[in-house]
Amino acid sequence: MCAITAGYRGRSVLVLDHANKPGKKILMSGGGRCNFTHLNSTPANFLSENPHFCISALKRYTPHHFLEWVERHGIEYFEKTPGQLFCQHSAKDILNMLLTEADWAGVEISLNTSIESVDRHQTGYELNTSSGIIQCESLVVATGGLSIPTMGASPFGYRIAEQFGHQILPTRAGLVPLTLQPVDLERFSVLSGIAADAIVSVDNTRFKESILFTHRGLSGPGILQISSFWEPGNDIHVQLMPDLDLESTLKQWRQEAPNKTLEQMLSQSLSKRLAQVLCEWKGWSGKLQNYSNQRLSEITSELTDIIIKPNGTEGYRTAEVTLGGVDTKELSSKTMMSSLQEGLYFIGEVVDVTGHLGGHNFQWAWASGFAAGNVV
């Protein structure tokens, strides 16, 4: 996106990538549609040491101005979930869309080139790379971050950042699954592949979102919405059936099957299987007309607000995103160049700015890249 649009601009525009294809993480996203933004991006999808610095680009380029694009170049796309859009068909259409952009602005890309190093040089920069010497007036860190370390994820944008004074935010790994500890993964392994929709949340943070059970622990973007708000050792609550008015639910079970036990009853809500597990776990036993009202009261209290205490995560191997990164302190909003280094700028996830799931880091993508390419 920043070299289409200096391309544009009339820029000579070179792009280096050490990946031997383009548009990689692109091509894997959405289960290889390409979640490619979300219509309802706002800051307050953002997560930042500073929530103010993503404003100025999110409000330049809107979600709707990358969907002029994608129907422009006719690409069929469906809203999943509301506001989520996805390819109808794949990844590769965006990808070879923002090639074909890249290619009528005159971008050149220089694939399979690693950067041994970058050194502050007269009127600009000078890359040592595999292909040779390179000088430039303006260098553009778009690396990323730490996610998913097989697609070629590293360190490198930070380490570009710190060898010209900036500050590089704590990171970690972002929108991942969550591991548990041995007694509740002994629980729920047995669970493994089953969804149920849920509230899941951390503090004051809350997403209503589908979970899913795996043989490690915790997925589904339920957990991975509130995984880059958990911190190691916090509970996360969740509340199952969250659209039924529970109590209520459970005294009409009461009144309507009263030779019905409750596993029979949750059956129709949940998979046979979860609620089979839930009644063990619990000892919910026996027929509905011997509870009170007071024991479901209780029912009600433990199905609203399962506790349980991750062990951690796993790791940037599966995660989507990395939080934290280069510290927008020292970062223009409106252009994204360094305030320490003239012509020198980060865009993209490599910064401190870490959307929800659902395309929201898509479009900080294509935003920080515009606010960037509209400068350099």
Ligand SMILES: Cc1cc2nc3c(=O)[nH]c(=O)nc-3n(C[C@H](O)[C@H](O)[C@H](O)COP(=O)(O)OP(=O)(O)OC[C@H]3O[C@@H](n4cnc5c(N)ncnc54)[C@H](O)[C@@H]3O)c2cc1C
Second form
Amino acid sequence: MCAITAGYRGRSVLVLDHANKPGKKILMSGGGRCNFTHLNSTPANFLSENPHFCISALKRYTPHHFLEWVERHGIEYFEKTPGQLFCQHSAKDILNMLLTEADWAGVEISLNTSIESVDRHQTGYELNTSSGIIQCESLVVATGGLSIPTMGASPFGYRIAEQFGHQILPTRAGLVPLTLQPVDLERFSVLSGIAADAIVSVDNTRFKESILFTHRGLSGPGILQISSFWEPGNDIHVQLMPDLDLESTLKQWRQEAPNKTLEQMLSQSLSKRLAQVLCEWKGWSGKLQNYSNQRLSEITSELTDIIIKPNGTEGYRTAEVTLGGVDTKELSSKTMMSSLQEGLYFIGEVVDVTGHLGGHNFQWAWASGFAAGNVV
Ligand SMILES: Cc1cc2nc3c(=O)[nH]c(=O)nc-3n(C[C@H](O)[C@H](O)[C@H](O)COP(=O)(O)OP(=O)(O)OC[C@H]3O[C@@H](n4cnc5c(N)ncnc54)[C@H](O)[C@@H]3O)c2cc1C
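Can you now output the form predicted in complex with the named molecule? The one shown was the form predicted alone.
All chains and molecules follow, beginning with the one already shown.
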């Protein structure tokens, strides 16, 4: 995005990437269909030490700007959950669109190129690369985060930032599955592959999205979202059947089906296996007619606040994003330029701006790239 924007301004642009193919993250994103933006993306959808930093760039390059391109290129797309736009066919469509625009803008792309060193020289920067020495007036660092090292992720962008005096805020995996303590894993791993609607929360942050049991722990949109807010040692709170007024529903079940068990009735709203595991775990057996109001009230409390203490995350191996990164304190929110080094820019995920799940991370990548591309 940055290269294209600068190219259309008549700048001579060279993109260096050590990967053998461009846009690998785009290709693997959104399950191969790239959730390329979120129509309702606002600064509230981003985590950063400075939550105001992203406002300017997001305002000047909105989801509708990107969508306008997508439509102009005739790419079919659909809205999965409200606001989340995915390619109808393949993430390749987005990559091809960007490569076509890059071509039209006269951008040169040099793949399989590793960068040994970056130095300042009189009028800009000098890079020692595997394809020789390259000099440039402006240097834009768009090396992304640490997630999925097998796809070419590296800490190189952080090292360049440090070399030129920037602070790096501690990095950790975000939008990542959570792993469970052995006792919880033993209890829940039989549910591997089962999903449930839920509200998942940590402290005051909550997401109403589904969760998925896996053979390692918990995943699914609700868990990925909350993982970005979870810190080791924290509990997460899970409310199952979030659309039901649970206490009234339990009382209604008791009245309408007094001879049925709670497990039988829960199986109507949850998967049968999940209902069974919950009832065995909590010792909820016997006919509903034997449950007092107080017991139903206690069961309601337990189902609306299942407390789980994860023992970690699956880490960068499977994380969609990296939290933290180049501190925004020393970057211009209008241009992404370093306030310490003229002509040095940081955009995208390498910066300490991380979006919620749902297309926000690409929106940040497009918006910050556009901001820098207009001035480099
Ligand atoms: C599995 C998965 C699914 C995702 N799905 C979505 C989604 O659907 N929607 C969404 O909004 N976000 C999604 N994301 C997040 C999104 O992909 C990233 O936030 C986004 O790609 C960041 O863009 P970027 O340009 O900053 O970095 P990247 O896209 O990571 O690009 C960085 C580039 O820098 C190159 N590079 C790194 N180090 C070096 C080096 N030392 N030398 C030379 N080149 C280097 C890499 O090869 C890479 O091409 C997903 C992420 C993952 C991992």
